[in-house]
Each structure stands twice: as structure tokens, then as C-alpha cells.
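Given as C-alpha cells, the chain that follows is alone and in the form predicted alone.
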Amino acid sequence: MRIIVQKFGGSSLSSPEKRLQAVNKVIAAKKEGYSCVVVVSAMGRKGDPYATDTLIDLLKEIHPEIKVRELDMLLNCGEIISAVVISQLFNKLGHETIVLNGAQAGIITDNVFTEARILQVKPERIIKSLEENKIVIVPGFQGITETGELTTLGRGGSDTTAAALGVALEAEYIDIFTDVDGIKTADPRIVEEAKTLDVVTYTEICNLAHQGAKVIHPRAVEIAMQKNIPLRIRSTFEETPGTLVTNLGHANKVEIPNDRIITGITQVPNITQLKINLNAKENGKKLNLKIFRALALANISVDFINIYPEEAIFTVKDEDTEKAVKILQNMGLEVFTTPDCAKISVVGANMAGVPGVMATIVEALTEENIEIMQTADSHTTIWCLVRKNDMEKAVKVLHKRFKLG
């Protein structure tokens, strides 16, 4: 059995018109001898009837603060109506379907609602009812504890439910289908010759999309990652081959070229950076790691760290930072802040050992006149911290200098 697993996001979902065309892209994989198992997320964006900030909005409009064990359970039920309709559309063309929700698919999750993280997945009805060749509709971004309780897979999770189903099932791919025709170079909105990769890795799609590219959650990738499933990032409403997400030399012998150094520029905004002296009294190695317990305890995320023996910088989200500097200032730290800072991420898979990547950026960013405040490295990522108020300008400078269009 050829098994395939198609995601359809909401913004594919959010008219009849564009339900018309996910359900047939489903119908041509059939047609090609698949069998087919449809994640979908629930219809539309937000102020769209169902869609999961609207329900989230309906309570919030009655007392700000939620139980997660409630929100989960009114948050899996826009996934469950996106799946009955889509159902309802292909009964509708003649073709028999069934919805699984999580627990009946066998999604089976700890009990961190709201975030939860997949543990197991049992497909055994799913393949029975694939084997009696239905197609299978599963509502994305929800399953089951094993006491029971409904859960919910976070920010991405219904791509999280498709790369999970698809290891389980040992697709043959996992499809993602979005508004937009693949992985681009960079962000479109910024740079207009931005280009469509056909291929990348795994690794660099984890980087562009921890990096800011918004088409995939990263975690979906490292679940795919796991049994080398193929993924493809297409669009529902083009007739493109869009961005296959493999390993070198898998999937058909798909090789990317080794002379592609550079694969996509992406950018990170509204960060601050934090600078904090450090009391020479104490010892820095104890300080440094009170500092940094501290802020995970408050569930403060730091990135961009940097520790020398008078000073530690790193930088934290825009929306944290008063918070974050409450927090250094009871401990008698001096804190000096500079808001309104981006990261911009160089990826690629082939930069672990090329000599003077890091000077064409250097040499690049400098010649626009943009202030590089900080720097670190990966083998396959480089990040530059710059000025918010230069972001675009360094994304579009880079792109050009690695001749990404």
C-alpha cells in the first residue's frame, strides 16, 4: 500500500472554493494509486468563524483568564469541523471517506495541555480503514492522553499531526500544502526576486524555519527527519512541484548541488539586546548560571549569548524584556537594554568548513553602513544581530551578495 499524507492548512480551507481545490488535490493523489490520509487544520484565519484564535477570542471576551484543560477541549473542535466538511465535500464527489480525531487516530500525547508533545502514535485503524480504501480525514493539532484527557499540539501542531502520521505510516511523502508555492530564498514581502527552492535538507529547513520562515513548524521537520519521510511543501492553489525537504542522495536519488553554498536569508524581529555587568565580587561562573536559571524559571527564552569574564549579553523577545529586567535588577545586576533589534539568519548546508562566508556578510552588511552588534554560528547557519530599523536592508544586501535570485 502507497500511502501518502496531505496537510492542508486554513488558510487552503477558508472558502468553498478553496476547499474545492484542496479536496482535489487529494483525489489526484488517489488517482495516481495512493492511499490517502488528510490532515487538516481548522478553516480560515482569525475573525473567521471557527478558526482557533476565534474560539479563543469567545472566551476571552467573557474573562481573560482560561483553564488550559477547557481551551483544549473548545480548541479541538475547529479541526473537527474543517474534517466533517471536507468529508462532507468528498461524499459529495463520490468518494468514501471517514474522520478520525486525534484519539481515534491513535495520537497519543503527554499531558501538557495547550503544548502538548506527541508520545506514540497507533495507526491500526487508520490502515484498516485506508485497506478498505477509504479516505482518511484526521483534524490536525490534537490527540489524546493516556488517561483520557484531550490535548492540543500547539502553534503548528496539525503540521506536527501530519509528520507523525506520516512516520507511523511509513508514507511515501508527506504533503504540505499552504498558500504559497514553497520555500523561498527569502521572505517575498521583502525581497520581490526572492526564488522558490526545489530542494533542501532537513537541517536547513529546521534553521530557516526556527529562523523566522513561517511555511513549516520546525517540529514537523525533525519528526519527518526521523525515518528520512520526504516532505513537500506545495501550494494548494498551483500546479507547481513546489520544495522537496530531503536528505542528500534520499528520495529518488534527488542530489543537491554542492555548489549551492547559501540556500535562503531569513529574519527574526523585535528582539532586545542585554547587556549586564557582572559583579566581579562573585564568582561569574556562579552569577552566570543564577542569571540564566533565573530567567527560565520566569519562562524567558534567551538567544544570542555571549559570556566574557566582566560582561554577559544575550538577547530576549521585545514582549519579555521588562520583565527580564525586573528580574536582573532584584538581583542587583546593572542592566543596559537596546531595544528593537532583529536576528537575520544565513543558512545553508554546505557552509561547515567554506572559508570566507562570514567576511562576504561582514563585508556586505558593512558597506550598507549596517551595524552588525552581534554574531554567532553554526555549522550550516550564520546570525547576525542589527538594528530592527535595518532589517530589511541587511535581508535584501545579503541575498544579493549570495546571488540567491
Given for the second form:
Amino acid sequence: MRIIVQKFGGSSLSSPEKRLQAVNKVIAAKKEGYSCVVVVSAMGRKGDPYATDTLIDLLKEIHPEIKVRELDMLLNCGEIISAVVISQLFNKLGHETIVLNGAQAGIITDNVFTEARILQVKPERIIKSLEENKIVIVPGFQGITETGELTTLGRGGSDTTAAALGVALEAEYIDIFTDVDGIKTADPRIVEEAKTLDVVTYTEICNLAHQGAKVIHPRAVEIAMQKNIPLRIRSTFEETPGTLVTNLGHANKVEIPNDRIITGITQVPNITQLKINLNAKENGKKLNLKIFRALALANISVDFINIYPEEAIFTVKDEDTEKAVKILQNMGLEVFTTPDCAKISVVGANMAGVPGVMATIVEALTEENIEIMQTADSHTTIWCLVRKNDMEKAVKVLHKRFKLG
Ligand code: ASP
Ligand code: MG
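Since the one above is the form predicted alone, can you give the form predicted in complex with aspartic acid (ASP) too?
Complete assembly follows, chain above in first position.
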């Protein structure tokens, strides 16, 4: 069997016309000889009757505190409705289907309601249905615990379902259908000449996805990568090939350009930089330990961490600033904050060992009078913290300087 997993996001399923286009993508794959597993998100966005956010609001309107176990039970319904509606459409067009919810599809998770992790996939029932020549439709974003509780996989988790099924079924491809035609070199709302990439590596897309590119859930990429199952990011509404995500260019008959040093630029706004003077009463080392433990206990995630003997500098999300500052001040620390910053990520799997990437970034930003407030780097990404007012300009100049258009 040549198995393909095809996932459709909520915005690809929000109207009867769009649902027909989605279904036609599956029928086309079936005609090519694939056994098809279809993963669907809840239909539409906030305000649409069965969208995830609408279901959450349904409870919030009654009372702001929501029990997560019952919330997950409700959220499971959004994707189930979508799956059954799509199934009906396939049936109308003469294709046999079976809808298997998360539990029936064998998706076993831990018991962290609303953020569950998949522990295991038992794909036997899916395989049996594929052998019976049925299109298998699985509501995304849901699973079941070993004790039978219904869970969800965190926002955007339908991608994770698709990836986990793709790995368990050793699919030839995992297709992520969405309303854009692939991964771009930059956010097209900022950079008009941003280009769709033909192929990117798992690492590159993980970096892009963690750093603001919203096309795919990074966890889905991490799962697909474990078994080298190629992912394709494709448009539901166009005939374009989309972006292939893989490590094995040759096996998929594409060339991953090895002269491409920079692949894409992303941005994350609404970040605050915190500076803490460590020369206070205690010695810096002990204080450091306490600072980061205290923030972790308060569930505040920190980023861009630089520690010096006299000073610790790091960032938090703007929404966490007040809480973080209070915690630190209660420890007797002096905190300097710079809110409204943005993180620019310059991503490229081939930048390691290439001299001059940082120099080019610094030159390009300095020439435009953009202050670099902090930097960090790994072998595939360089991050720069700038002021939010400079964010769009920074993305534009870097995109141009690295000739990504
Ligand atoms: N419906 C869920 C959400 O809105 C899962 C998904 O769409 O991937 O987060
Ligand atoms: Mg999504």
C-alpha cells in the first residue's frame, strides 16, 4: 500500500465550496493510487459555529473558569463534526469512507488535558480500513489516555495528528493543506517580494515555525523528522506544488540547494527585554539560580539569555512582563525593562562555518539605523532583538540583503 496522509486546516474547510476543493485534493491522490488518510481541523475560525475558539467561548460566556477535562471533551466535538461533514461529501461523490475518532484511530496520549502529548499510535484499525479500500477520515488534535479520558493536543494540534499518523503508517507523504501555497522566505504581509520555497530541511522549518512562521506546528515537524517522512505544505485552492520538507532531497528527486546560506527571515513581536543588576547583596551565581527558578515556577518562559558576572539580560513576552518584574522585585532586585521589542530570526541550515553572515546582518541593520539590542546564534539561526517599531524595516532589509526575493 502506498499511504498518504492529507491534513486540512480550519480555513480550508470553512465553506461548502472550500470543502469541495479539499475533498477533490484527496480524490486526486486516490486516483494516483494512494490509500488516503484524511486529517481535519474544526471548520472555520472564531465565530464560525463549530470552530475551536467558538466552542471555548461557549463555556467562557457562562463562567470564565473552565474545567480542562470537560473542555477537552467539548473541543473533541469540533474536529468530529468536521470529519463527519467531510465524510458525507465524499459519500455523495461516490467514495467510501470511515470516520475514526482519535481513540478509534489508536492515538494514545498522556493525561495533560488541552496540551496532551501522543505516547503511542496503534494504527491497526486504520490499516484494516485502508485495506478495505476506504478513505479514512480522522478528526485532528485529539486522542485518548490509557484510562479512557478524551484529550486534545494543544492549539494547532491537527498537524501533530497528521504527522503521528504519517509516521505510524510509514506514509509516502504527509500533506499539510492550508490557505497559502507553501513556506515563504518572509512574511508576505511585510515583504512583498517574498518567495515560496520549493524545499526546506526539517531543521530549517522547525526554526522558522518556532520563530513566528505560522504555517505548521513545530511538533509535527519534529515527529515527521524522526522517520524522515517527507512533509509537503500545499495550498487547498491552487495547483502549485508547495514546499517539500525533507532531509533527503535526492530520495524525493529534488535538490536541496547547498549554496543557499539563508533560507528565510521571521519575526516575533511583543517581547520585553529585562536587565538585572547582580551586584546586589548576594553573589551573582546564587542569584542567577534563584532568578531563573522563580520565573520557571511562575510558568514564565525566558529567551535570549545572556549572563555576565554583574548582569543578567533576557527577554519575556510582553504579557508576562508585569508578573516577572514583580517576582524579581520581591527578591530585592533592581530590574530595567524595555518593552515592545521584536525578535528577528535569520534561518539557514548551511550558515554554519560560513564567515560573514553576522557581519552582513549587522551592516544591513546599522545602515538603516536599526539598533541591535541583543543577539544570539546557533548553527542554523541568528537572532536579533530590535525595537518593535524597527521590526518590519529589519525584516525587509535583511530579506533584500540576502537576496531572498
Ligand atoms: N482546531 C484546533 C485549533 O484551532 C486544532 C487545529 O486546528 O490544528 O487549534
Ligand atoms: Mg494550524
